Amino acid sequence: MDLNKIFADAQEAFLFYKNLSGKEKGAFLETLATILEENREEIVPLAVQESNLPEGRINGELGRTVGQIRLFANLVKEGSWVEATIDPADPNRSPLPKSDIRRFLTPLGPVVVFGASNFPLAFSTAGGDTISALASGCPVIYKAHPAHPETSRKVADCIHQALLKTSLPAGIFTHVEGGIDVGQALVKHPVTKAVAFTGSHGGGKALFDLANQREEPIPVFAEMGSVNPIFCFPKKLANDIESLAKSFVASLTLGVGQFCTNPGLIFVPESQAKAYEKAIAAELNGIASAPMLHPGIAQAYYDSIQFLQSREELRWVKVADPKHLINGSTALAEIKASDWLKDNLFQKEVFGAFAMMVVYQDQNDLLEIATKLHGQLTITIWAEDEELKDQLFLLNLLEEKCGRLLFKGVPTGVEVGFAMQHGGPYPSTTDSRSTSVGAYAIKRFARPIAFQDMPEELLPDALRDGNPLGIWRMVNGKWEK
């Protein structure tokens, strides 16, 4: 594999590609979209196969896949993305004549994904992270995931189908397989811009301390997991303890617990602690083990769990059984909140249907947790509404540890959208600004750039007079169109 090779391709496909229409992109992705769709009998089976996630699963995962690249292809389509901003001349302005200044976002260059284990498609060879990378008018150097080379092969040679039915070079996307050492590789190669991995927290750490020792350091956008605390309330739990039990339980074990969502953690007050620990018990009484991911994950996830078992502020309400190594068994342990409050190491992610029920007494205490809970992908809280109207500093404490707060619900399930913010403060993502799900992602791979006084037939289209792409633009401070 010569590295050199593919980056000097992926380079020149960049000078082209980035020049291109808004409407051209979206027609390669749309093309895409539809060449994924007719090979769902072929990709299906061997996601299922490799994964050891169910066929309904993987359908709905293609679903989403198909789903989220088409919604980035209407989104270049519509153009406004690219936050066109336009300040016009005034050469009468006193004292001094004001320049032409005109700003809008340009695509960074070749981008580095790394694929999931846990989404062999959404987050994967054409997941969020590539489509992103692609609308933006970045090529993408994507480095397959070894739990499961098949579909990958397969999905990226859809990839490239769709480049040649849409007539754009090939070097748009390439396809690498490796370990470690092709990971670091494409890291540290000069022409690389941007990196986007979906992991643990220990490689996305070890991406973005290499990409930041380079003699040029670029951006690493690494999504690394969090515990998704949920922060429950008395009288919301007194008046719905049995539902709150279901929906705690089908969210912790959605996918054996191997979602980065998964709610590992979960504030309980001292009041309904022993009600609420006996309706999660019974749920997860009825859980069956499951086939995790791989024997890897799962030997990492009893691993983590015998390891905690070793800590006496821990009381074990339901031990996991690693009987057969590759099932992924529930477990549930409970921990006084003054104990936890002690030792960081209550933090760390269990990947897998592992939770710890934290029982606290007071509102000091949950100040106390919030002021010392770590950065989080979500964060959740469980409330009548009149017991949020004396809780203003508590929730713009718990705004502070995550990038989405939910009111309702569960964590599991992250919307598609234009809204949706997937990333949080450090250690669950490397750029709490960024998000790797929605239509926002793409922005990660642009950065703005101004001309001053430049020729109008010179000018991008985004930006010339007239605005003949019909684009949302700031002109003069005012949004118009």
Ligand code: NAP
Contents of the next structure:
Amino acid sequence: MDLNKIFADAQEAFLFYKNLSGKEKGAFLETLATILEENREEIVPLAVQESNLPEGRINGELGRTVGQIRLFANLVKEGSWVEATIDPADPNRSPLPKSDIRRFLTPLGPVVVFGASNFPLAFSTAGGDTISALASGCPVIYKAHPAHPETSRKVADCIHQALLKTSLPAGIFTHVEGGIDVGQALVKHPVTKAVAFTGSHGGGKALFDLANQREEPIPVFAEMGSVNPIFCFPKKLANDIESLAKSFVASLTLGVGQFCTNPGLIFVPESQAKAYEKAIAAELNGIASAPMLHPGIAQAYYDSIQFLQSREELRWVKVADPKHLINGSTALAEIKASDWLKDNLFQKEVFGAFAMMVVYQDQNDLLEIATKLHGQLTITIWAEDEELKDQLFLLNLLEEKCGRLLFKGVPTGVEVGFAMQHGGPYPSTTDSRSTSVGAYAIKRFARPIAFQDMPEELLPDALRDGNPLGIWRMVNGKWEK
Ligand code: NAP
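Next up, the form predicted together with this ligand. The previous block was the form predicted on its own.
Full assembly next; the chain just shown is listed first.
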């Protein structure tokens, strides 16, 4: 594999592709969405076979992937995402005349994307990272995940077909296979301008450090998962104990617990702990174990459980049974808040259907927990409205710790839309200012540029007089269209 050739092609493609209109980029993405749908019957069985995930889930994931592509196609066709901003000149200003300054977002350049094992479609080859980078105008060099190579090749082929059909250069998307050394070489290559990653904390942090050691450091948008705590308040639990046990277990065990938004930590008041634990245990008993994504992930799950079993602070309500290693069985352990607070290791993600139930005594416990809690993708609060009236300080602390704060429902099930935030303070991601799901994901791969006194005929369409694209722009401090 000649990496220099791959990056030379990507850079050449970039200089052409970045200048295409939003309509042209949108047409390419729409073509890709159609091609993926036309290939559903081939893609779905491959992904099912390689991921051990059920057909219904994979079918849904392909629908999500295609929907996501269409969302970005519409976003770039509409065009306002570039944040066009114009401060007109004022030649009569004294003591000095004012220049004409026009600013918008321009794509960064070639982006390296690492796909996730747990979403072989929606967070992989044509997943959110790849598509948001392509939508912004950046070519993508995609590092395939070894857990689903055939699925990845097939989807890459669909992307190449879409490029061919819309007469775009092949260098806009390159599919690369290989191990850790290949991934690191992609991140180190001087032409790479940004990295997007979904996976383990170890992998994401290693790539982040590598990118910062380069002669030219580059941004790394690594989504590294979290434990997504749920905070339960006494009245809410007392009122809805059965249904909250059902919701919790359904979310915990969805996809055999292999979601970055899986609720692995739940804070329960002492007054309700026994009753809630009983209700959860009853639900867990009805869940059969199911195959995990690959043997390595199953092994990592059982290793983590085994380590936790050596900790005497934990009382096991249900122990995972590694009889058939590939199968992930559910597990639940209980711990006092005072013990949980003493060791950061109890905050570590266990990727699978395991949860830790932390029993708190009072408000002081809650405030200490919120202060020591690590950064999360999500935090969920289950409380009656009246229980939250005096909790503004706690909420204030919790807002600092997550990217999405939920007051109903469960954290699994991330909507793809305009307002979604899927990212959070470290260690859940390496850049809390960004999201990897939803329309704002596109902003990760663009940077602002300002043109000062640029001749009108040279300006990009988004910044021209008369607003030929008809997009939302801020002109002289006011939004207009
Ligand atoms: P992973 O081990 O982090 O691997 C993801 C991708 O990153 C793979 O392509 C892998 O390369 C590459 N990679 C990992 N470490 C690297 C390094 N030091 N340098 C260069 N490249 C590196 O994730 P996984 O295989 O999907 O699952 C393993 C664990 O990740 C799970 O047990 C779970 O804890 C966590 N996980 C988290 C999420 C999440 O949503 N945040 C999703 C899935 C998994 P190779 O191809 O060479 O292996």
